[in-house]
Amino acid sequence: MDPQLTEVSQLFERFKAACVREDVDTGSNLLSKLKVMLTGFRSLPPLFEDTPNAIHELTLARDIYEHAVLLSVKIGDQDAFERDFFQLKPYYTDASGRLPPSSQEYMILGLNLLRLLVQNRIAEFHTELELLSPTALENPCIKHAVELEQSFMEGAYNRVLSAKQTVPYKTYDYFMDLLAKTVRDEIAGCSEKAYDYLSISDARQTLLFSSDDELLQYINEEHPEWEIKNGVVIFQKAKESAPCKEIPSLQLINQTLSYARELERIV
């Protein structure tokens, strides 16, 4: 075997080794110096040239970049997790006709999905779902990221945050606990402008908790500005303190009636 392709195998497994006993710094930088010894194989991506151990590095190299996709997952790293799966995505689609399946394949795209739908990116979402073949649609991973999506878009807040309970996988759950944030928030953002104050009871209810106290911690860490009074979320507060823009009103109705005449004049 090559002296370097050998060398790059063996700090692998030092690399699985710090990943498996949740050593995160050991496993970071072990993952710096690997990515570095990547970019001597002339047969990765953009590349990909035919050389005599192209397809052990290929797939040596894809095992790096899933391992490094799931390190930033367990980390809460979203920028780590987007470099290090563009990095990835070539190795599932450029590479699909020389390597074998990847077990981890459609885990990993259904992550990333999950990580679209958290940070609210739907037309992205939806770009990545039109490249997927209809094999792939099949899977457990990705229909469940999809009919979160369905549940998200039509309002089924229940939906989304009964669905951790049948995550695919247990790494799913930072992505799932980040939704349900954004669910909430959500909520709280609709409830602010349509109340001016709920009972502590009817708040819970509303923002999908299970109790008082889980009520009361979000409040505290999220929406300070709200005011518990007498068992009453009362939302006034956030409305006066929220800036609100004086509309020009006169100075419109003079444009509109300036073009109306423009226009009179042209026709």
Given for the second form:
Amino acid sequence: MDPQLTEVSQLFERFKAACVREDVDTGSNLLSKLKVMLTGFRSLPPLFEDTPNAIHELTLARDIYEHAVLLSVKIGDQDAFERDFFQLKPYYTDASGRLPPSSQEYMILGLNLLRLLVQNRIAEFHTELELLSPTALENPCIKHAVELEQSFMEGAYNRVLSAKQTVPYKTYDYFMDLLAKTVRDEIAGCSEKAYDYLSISDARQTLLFSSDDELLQYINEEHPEWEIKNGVVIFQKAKESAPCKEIPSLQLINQTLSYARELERIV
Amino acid sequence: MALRRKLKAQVLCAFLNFALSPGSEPHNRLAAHLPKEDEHEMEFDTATSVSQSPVKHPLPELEIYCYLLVLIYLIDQKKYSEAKACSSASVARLKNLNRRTVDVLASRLYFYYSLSYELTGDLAEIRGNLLALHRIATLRHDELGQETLLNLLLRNYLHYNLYDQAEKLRSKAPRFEAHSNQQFCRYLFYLGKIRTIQLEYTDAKESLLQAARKAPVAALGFRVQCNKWAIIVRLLLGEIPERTVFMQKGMENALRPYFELTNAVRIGDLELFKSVAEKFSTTFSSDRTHNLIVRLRHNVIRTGLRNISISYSRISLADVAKKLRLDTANPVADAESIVAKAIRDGAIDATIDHANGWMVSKETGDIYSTNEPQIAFNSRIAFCLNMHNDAVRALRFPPNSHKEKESAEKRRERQQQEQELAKHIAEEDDDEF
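To test you: the structure above is the form predicted on its own. What is the structure of the form predicted together with its partner chain?
What follows is the whole complex; the chain from before opens it.
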């Protein structure tokens, strides 16, 4: 086999071992070295040349990037995830005809969808969704992300949080935690407008805190305008508009002047 | 179009023999694509042409036109692989030509080139070629070619659902006044599709409706597609299209699934929506609108909720869940969160009483006592005035064509009349003094 190829494979084995050990520092170092070595291969994107070892090199590179993606999830680095995922994508789309399908493909695609949802990039979420074939949409990982997005849009937040229990893989936990935080902010915003007041226990339940202290802390930090009286949280409603409102005179004057000007133009 | 129906092998052979001298290279290449059914006639033709004027220098335009005719003939005969070969040859030939007079023919050729590849399912192959051609057209300031190629590229990307790349190309490509109405319609349609997927429904609605309006009446299939997407976008925006949209001539059958879908959304019934979506799922998948239909579920719930909030002053959340037919594990809690979100988004005007578990709708109040009518009137007035200004601006360019048609006689007559009028006015002035 190609000496370069063997070297890369050995380094890759060490990298995998580091990941299993949860040794992120060694893992990151080895990953950077691997990426530099991968630039030596000419059969990888964007060149896609047809060298004798092409299939082997492509498979190896794809595995390396998949592990890189999973490592970035472990570290919790979303930028690195995005970078590695973009490098991984050509392997799934363009090279899919030449390589055997990867076992982790759907899991990583689902992770990406989840990441876009957490970052509130819904337009890109849907664009990515369009790229998936109908068979891909049946896969549990992808289905999980799609149903999550639906529940999020509809506002059934309790379904979102209960979906946390049904994650297909453990790696999803990181994003689910972030999602929980976003959901909590949303629920708080909705509750503000929808309820006049809520008892402390109800508020705790809706916002999904485990104890009253956490709830009080959250309110103090995020929503100081909520009042707490007699064990009841009172949301500040917008002041009812006074019966005699001011006439927006400036606006009316501007409008009338523009009408006069335009009418003047009509010969 | 009438010519297209008359294209037959013999007619084409005869034309090729007439236009291009028989022994020449382009003739051989093109004639190779035509079926050698009438061997006898071919020989007869060559015999006669030899006796005619020996050498003809064909104009390149004539050659390209011949290519175009052969290509159309092959596509009509469903000989797609041969059409592919012919079109690739023609594009290679076009790259060498740099004449503005060929541009119009060239753009039709590009279109059929892309069509022949699409019919054989190989669109991805020509993407690089189309991009190179677009570059060349831009360099040569061939605006019609640029337009056509941009549309072909967008169609290429959208065929494979690569909305991201399509948008990137569209935003960076140079834009200018549309030369051809048909190309502009196509561009608006592709733009509308991209915007729909990117969740920008207002822009999408504008583009799609404009495309449907500008399209020529004969382009029924195109208008049907535009209307399908326009209906879905309007549903996603929360407005219900009128019944007349579905009853347009020739489109009733095609739009039937969408009509039933609109019904389900209008009533706000989730069960009906689900059954309609399942019933017509094949139609929706072939139209590639399946993902958009899934997004409509949220709208169905909203509409149902709005109906409930208007009809009831106070209703328990359990009843809300039952009426909405939410079929989930915990309907009451779901209903509560959905109602809370709807209130936050401003879709309904109500409050929730958590302790008693019911929803209280607020009084709608008298709208006429607020500024709402004033604002609505203002927007309508501004629109009319804008339209008037645009019309006046469009009128400013004098119709140049009429001036040329004026013959010498008429001009003399007119000048005579003007002179007489001037004399008349001068006399009047004199009289007054």
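Positions refer to the first chain, counted from 1. On a predicted model such as this, the values are computed, not experimentally measured, just so you know. Rigid core here is just the name for the largest C-alpha set that superposes within 1.5 Å across the two forms.
Once the cores line up, the CA of Leu257 ends up 2 angstroms or more apart between the two forms.
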